[in-house]
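A single chain, nothing else alongside it, follows as structure tokens in the form predicted on its own.
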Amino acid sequence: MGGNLCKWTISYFAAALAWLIAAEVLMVAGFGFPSADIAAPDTLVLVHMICLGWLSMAMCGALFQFVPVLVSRPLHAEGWILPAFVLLSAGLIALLAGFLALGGRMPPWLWLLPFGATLLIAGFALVAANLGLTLWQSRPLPASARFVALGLLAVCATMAFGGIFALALFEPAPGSLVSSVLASAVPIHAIAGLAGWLTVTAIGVSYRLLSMFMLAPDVDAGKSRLVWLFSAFMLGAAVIGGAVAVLVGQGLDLALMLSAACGLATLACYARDVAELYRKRKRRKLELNTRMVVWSFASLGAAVALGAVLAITGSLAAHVGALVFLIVFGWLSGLILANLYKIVPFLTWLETYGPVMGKAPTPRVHDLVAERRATKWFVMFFAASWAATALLMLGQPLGFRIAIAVIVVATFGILQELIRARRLTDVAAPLRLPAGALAPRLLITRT
């Protein structure tokens, strides 16, 4: 992995964490849901700060580093990474400003919505093209890389629907196809983004990371292929089936039911594979990141159970906000933060000590962090995420804001640990910078 470090991966991670903290602070202040309606412009600001600014930016940064590892091939175009970062950042800022204008918090510059969507589409197009061409040139693809390819298709669908929504909000035309898509296709947009782009991609990357960090044998190709097939059917039912239903003026119930069934099968088979990785690992003592990944899996299981109960009792619409919060914070955010706690020190070690390996004494990757000190921040994050979900279910907005305040403190704590790793603060002085080693820069990786 150390042969080709991506210069901008840490920059993507830093921007992502900044968006996460900004969104959390807004929630503490009572901005958006649950103080506002789940479809209100203020809530849309929060949703896109978290899903695009935090989760997607972190995912892109990770993929730029790890896709070359998955396929044993250099990235197609290193030079496209920074322009994609600029387009994604500028597009998100413009889109958020458009939502604020839609809610009356800014002058009515609704043109910012399609403008921001265009920049975001261009940014994700660069990301998808760069990663997609890398994968295309690496055929036949290993199992993990197939999930990334499917996730890239999902993000293209997500952006397509998002662009249509931006046009519909900019210039409403009752009765038009664009307006009918806005009225009925939001679930497709959400499934393509959360379940397709973020979760399916995370599944693929996690297969490789868990195997690598726990010294476990790779999952049998046939088993992971079954997970991929169920994932593909899930997205096909939701995106293709849902789009056809919208075009012919039918409801989404059948498409969503088929998608949900395939999604449950995906997660059941994935859970089996993850359990096998943990069971067959050679590293018996789990590091903090792999222990916390287990907690994110527990959140995913809890979200599946909660969604099933809500669907059976007919109360899904009333509590969809709590369900989405648990998926976004307990599952996806918890998973990414847990992996960042390993990835950032690992990349820092490669950057700093890789060039002098065998020439001078060097610390271990584990020496760049202090797990005992960091554990409390992860415990706070997960516990507060679960508490916030329960408080949303109980209709307690003030309690929810208090729980989010705890999440803010925990996020700052995890961020501090990542900065300390980049600064080599916890490395013993005699080993910190041996002769020939260069101190890492905080936001940009030396390549």
The other form holds:
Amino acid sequence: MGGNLCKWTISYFAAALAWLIAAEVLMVAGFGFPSADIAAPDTLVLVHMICLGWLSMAMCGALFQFVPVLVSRPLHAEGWILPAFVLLSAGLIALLAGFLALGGRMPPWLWLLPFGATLLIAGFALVAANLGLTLWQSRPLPASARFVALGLLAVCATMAFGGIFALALFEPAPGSLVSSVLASAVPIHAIAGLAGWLTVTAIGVSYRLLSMFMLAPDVDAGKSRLVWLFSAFMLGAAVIGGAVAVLVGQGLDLALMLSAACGLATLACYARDVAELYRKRKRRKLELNTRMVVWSFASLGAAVALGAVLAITGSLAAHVGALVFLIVFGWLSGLILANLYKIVPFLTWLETYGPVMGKAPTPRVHDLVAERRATKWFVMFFAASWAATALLMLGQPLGFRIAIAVIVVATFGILQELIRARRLTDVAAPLRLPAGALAPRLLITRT
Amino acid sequence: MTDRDDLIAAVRDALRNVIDPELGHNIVDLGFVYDIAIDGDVAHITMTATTPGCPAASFLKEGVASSAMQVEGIGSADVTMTFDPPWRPAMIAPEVKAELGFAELN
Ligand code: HEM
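Next up, the form predicted together with its partner chain. The previous block was the form predicted on its own.
Now the complete complex, all chains and molecules, led by this one.
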């Protein structure tokens, strides 16, 4: 019964939120960028806490639940999810420790870097194989699932570069290929991770989720295929073009420009499709998640505009930190938080009330949340993310830390709303636990 | 009204205990129930859901079976989930449609 719920999705979400809050608190304390250099080991700790611990863990948790929905087929191997969780978590802790060692904050145990990288690569291999085989067995793939397939390729590329960097830092050998990759390929690694893996996957899943939540007709397959093609070129130009450029000892400029052009085309077409989904929705009244997601789209649009202005005025290098911050917080984190606010109550509802449906009266998903109360946390989160971006550009490190402190408060607020949903705190008494229903556990779904 | 019609009406009424968690209304008014037929003491129910593959769909199906079996005179229920024709908001009962804030004319 209820075999369609993934036992560990909530656990991935919980770990992800813990990493997010830990990274935010470090930022408030002034750890890493902008107090330290953008490539300093302390900054790498923050970047990977957020990119791997928060964004990637949340994305994996969501995909375990959603890929089966996208392709109407159960996951290839439910049993691989927990081992992947252990490998990813242990690998991340080792990698972070390796970065701390690199920065002299720990004894110089640089072997931690390749060790952590190996665990992370093993963990993501399990994730990618599990999801990839599920997709493979479901060919021909629906439009949204193709984006997930592309995102999985991108995460493999990200990991491959990350693994090479870890080796190069462990055993510096000036002049070797591995060292030249470290010297020049960081942008490829970052683009493959943030644009290829996280953004392309989010785009694909959003096509389906937006049409599900707003009851909008699916976007025409030809239109979403165009977005897919542009994003495939974006990724190909960055990863394959970039790798060739590194191998022949050329600069990355051409590959990155091509990639940026395809990225722009991707987002322009995607914006058109999203606007259509909102316009054609049958459910006129938007819920909190679909309202807040609009703000993350706005952040993405603002990041594109900012990136273009910086590139044209030749100040990209000076402000790349602010640009990445806006993408990571305003776009990706905002998007994921808004969706968690929908997904967590929905999964909690299914877990608790699904088994008693038809046997006893049940509340609605809507009864598990209090949108009015939650709205303020999201408003705080987005406003503070934009303020923090502006303060970075203005060179105000203290102001930036204050804005991050507001983000911490907002994140705790959202976390508390999610915990209340898991605990059914807002469900009125007679419906809360009908006969036969079991209260959900906080961190693991009962299946 | 024959006994059979009464039984069908009773089953339809019982199915109002099952709600779509997202839309928050019972599946009968939402138009998810395509057909109810009675054969002896077996209820054959054909139904749909908003999204194929949605984890809610299997719970809805089980919920429909268990509420049908609570009707006196029904011994077992045979529930078929179909997405042909796909569900459209036009299938919602008019009162409920207005309450949900659906755009008219679709
Ligand atoms: C096996 C997993 C990974 C390993 C071992 C790894 C390793 C590294 C290393 C060693 C660097 C620093 C390169 C340098 O010295 O400049 C780096 C930079 C970076 N990585 Fe990763 N990485 C991994 C996964 C990821 C993922 C999944 C993402 C994003 C989704 C990501 C995003 C970034 C970014 C944005 C930078 C640039 C940071 C900066 O310069 O401040 N990494 N990574």
